[in-house]
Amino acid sequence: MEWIAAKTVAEALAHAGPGARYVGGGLSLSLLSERGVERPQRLIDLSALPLRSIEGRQGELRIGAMVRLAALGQEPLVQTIAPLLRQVVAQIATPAIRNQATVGGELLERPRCPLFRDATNPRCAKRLPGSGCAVLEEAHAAGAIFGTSAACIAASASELAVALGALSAQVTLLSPEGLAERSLPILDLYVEPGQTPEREQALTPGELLTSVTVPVSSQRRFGYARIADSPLLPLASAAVMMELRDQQVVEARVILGGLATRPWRARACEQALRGHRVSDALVELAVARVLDGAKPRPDSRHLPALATQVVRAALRHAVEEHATVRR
């Protein structure tokens, strides 16, 4: 295997191609090796790039990918402009772990599914193309609720994608050819398993992501829920945004963790709370429609129980959170 410490972002992407793979922090993917999931030619080292910074500029904050989580929740700033991100970046895994992932490493974590981290497990789509999905054939074996495919139903890992997506924060990626740069919002950067699973995010053949931006508004409420049957096995998280003028909620944004192939954003919760002024009752009319587009196989029943929970608690702290600016 080769070892490339890159000393640029041009560097770096100079050396991306078939076989290569970048190493942020490098936990998952050493597990992943270790195992026989991953077997990557060549490795390319980021440690040395200046993507190290957390940056308040005007209306927004910029994160770069290298960031380590520890590090991104002990920034004074971020506590200033983005409290939620240090709420979730707190729950995320274990302090060891924290002080050595990258922010960028965790966004583009793969999927936490024991039969896809199980390199003797000749069915999994995801790691061979067209295998079928085992997980499928298990008859206890649980899987996304939202999302799924007759392919996969592997829930997305990342924690910290589901708070960004309630952010509406952007990611910059860059691309080999010509140094193209490109910014995107972060929940278009997955995508559903479809019949292709393999491809778990939109980034094209050797693309970096470079840096994270989050708009700031004094306008916004947040809210956060996770369940958890220890700090590396989330099983449903929630991060909501309302958007607020009057006691009148005129944007919101709800986004599910765990339960979904990708960070899943539940629309028709979204549109329950549009228009309407902030109360418990409407808490509640939003909760009830949590399950639209679910899709629970008779193993997972528990799953939609999880989904209404955690996005009760999360829409609840953010009506905290209102109640307690006002006064």
The other form holds:
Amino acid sequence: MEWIAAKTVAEALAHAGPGARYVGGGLSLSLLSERGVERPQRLIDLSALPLRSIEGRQGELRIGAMVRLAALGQEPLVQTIAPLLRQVVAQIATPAIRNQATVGGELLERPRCPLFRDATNPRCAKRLPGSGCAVLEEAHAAGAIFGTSAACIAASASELAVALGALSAQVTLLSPEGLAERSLPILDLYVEPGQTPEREQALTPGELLTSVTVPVSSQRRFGYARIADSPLLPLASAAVMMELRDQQVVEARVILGGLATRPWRARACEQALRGHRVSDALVELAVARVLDGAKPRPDSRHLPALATQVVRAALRHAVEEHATVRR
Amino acid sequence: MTDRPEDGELSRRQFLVASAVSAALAKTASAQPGLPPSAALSPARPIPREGELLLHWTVNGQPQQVVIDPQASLMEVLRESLGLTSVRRGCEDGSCGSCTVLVDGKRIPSCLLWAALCQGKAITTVEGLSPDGELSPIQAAFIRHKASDCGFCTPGQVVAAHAILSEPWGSDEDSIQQSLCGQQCACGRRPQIAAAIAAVRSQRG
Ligand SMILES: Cc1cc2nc3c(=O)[nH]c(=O)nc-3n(C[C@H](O)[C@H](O)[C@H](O)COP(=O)(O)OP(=O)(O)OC[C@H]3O[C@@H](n4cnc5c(N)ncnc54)[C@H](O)[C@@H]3O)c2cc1C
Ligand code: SF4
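Moving on from the form predicted alone, kindly provide the form predicted together with its partner chain as a structure.
Next comes the full complex, and the chain you just saw is listed first.
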């Protein structure tokens, strides 16, 4: 295995190619490589690149891909501009992991499906295209209930993406092809498995995630909730945004994590909120639409109930925040 | 992994040998402040072969050069090349905290950290917290509060506790519990560990 300590962004991109992987904090990649799930031939270390700043510009917060989660959580600008981010980051993994894990690495974390992460399991189309799926065939483990396909039902892992989705963030990507830069809404970074479960993200080969941009808005209220078996095993999370004018919901976003193959927009739920006066009854009407489009299986057990629970808690959180702001 | 019993067998044996070496070397470590105990046993080859990397770093205050395999974790290099077996081989998935070390003063699980990412860094293991052979305040508090039982996780706990004292946590019980997330103690000494941290914190005011 070849190790490249890139000194510039151009150098990092120049080394991209088949078998090459970027290293953010390297925590996830080292674990999966040790287990034989990932087999990188070349590792491109991004630590020396100038992607580590958090800047407040006009109307937006720009966060470099190599910002560590601990630094993100402790940054006063984040607390002032996007307190939701701080709240979410404080619950990701452990304090020691947050010292090393990067924003880019967390956003591009591979799914936690236990049979994907077990290289001794021969049937996983995500790891071995065309090999089938041990979860679907033997129904061993609960997978996602939204955005699944006949090929794969692995739930996407990033919790930061759920928060950034509610915040309407954009990601900036840089391609090795002619150093072309593009920006896209964070939720468009993720794709459903369909017939190609081997990829979870819309990155083109060698594309480097360079930064995340969060628009600043004083009109918007946010809420977040998370359910975990233990602090280290998040099961479900929801981040919501409500923009209110004279008590009316003029815009809403409801994003679910852990229960879908990509950070999931509960559009029916958002629709139920828009144009109505904010109230506890409205929250319940919206919660009743959370499972629209869900595809639970017999093994999904309690997952549909978790989805409604986290959305209810997150919406109430946002409504209460609104209440305290008004008083 | 349970379906490969022979591996489990092997690593347990290695573990027993390693513990014995660690105990035997503990004296050497205090007699030669700052020197990793086995530096003399496995001298670093200064010339890396094809596919290897040469790291320049500081381990417990001592500048060193060490040749590594780019696939090696920091835990493996510290244990196997430098003999620092206080860095435990625990869960190896970043969740138990028995391999916690400081990298430039920040605690990180060394099992998931590629050693190659530590070029130019200062690494501190529990040995480095008492370079003059004198217990640091948190080590003394661990003893006073009986915060160790079987001792397996203790080095990682002490390193983590040391780091927690310089992190921006509140001083209430809940904050201390949150700060210990990812530091497990199978003997159930978490309350005593939390008490040791609280005691040092209140001494410092
Ligand atoms: C015990 C434990 C508990 C955890 N609990 C949680 C939890 O509660 N919630 C949660 O969300 N996560 C959790 N995680 C996952 C953790 O957040 C990730 O392991 C971590 O964020 C990965 O960050 P990294 O920078 O080390 O990633 P890396 O390993 O460096 O990278 C991950 C992937 O992203 C790619 N990559 C990295 N940076 C870039 C870039 N700039 N451009 C393009 N590609 C890039 C890499 O090639 C790799 O494929 C947990 C992990 C552990 C070990
Ligand atoms: S659900 Fe997807 S990731 Fe999990 S075993 Fe099946 S194909 Fe692999």
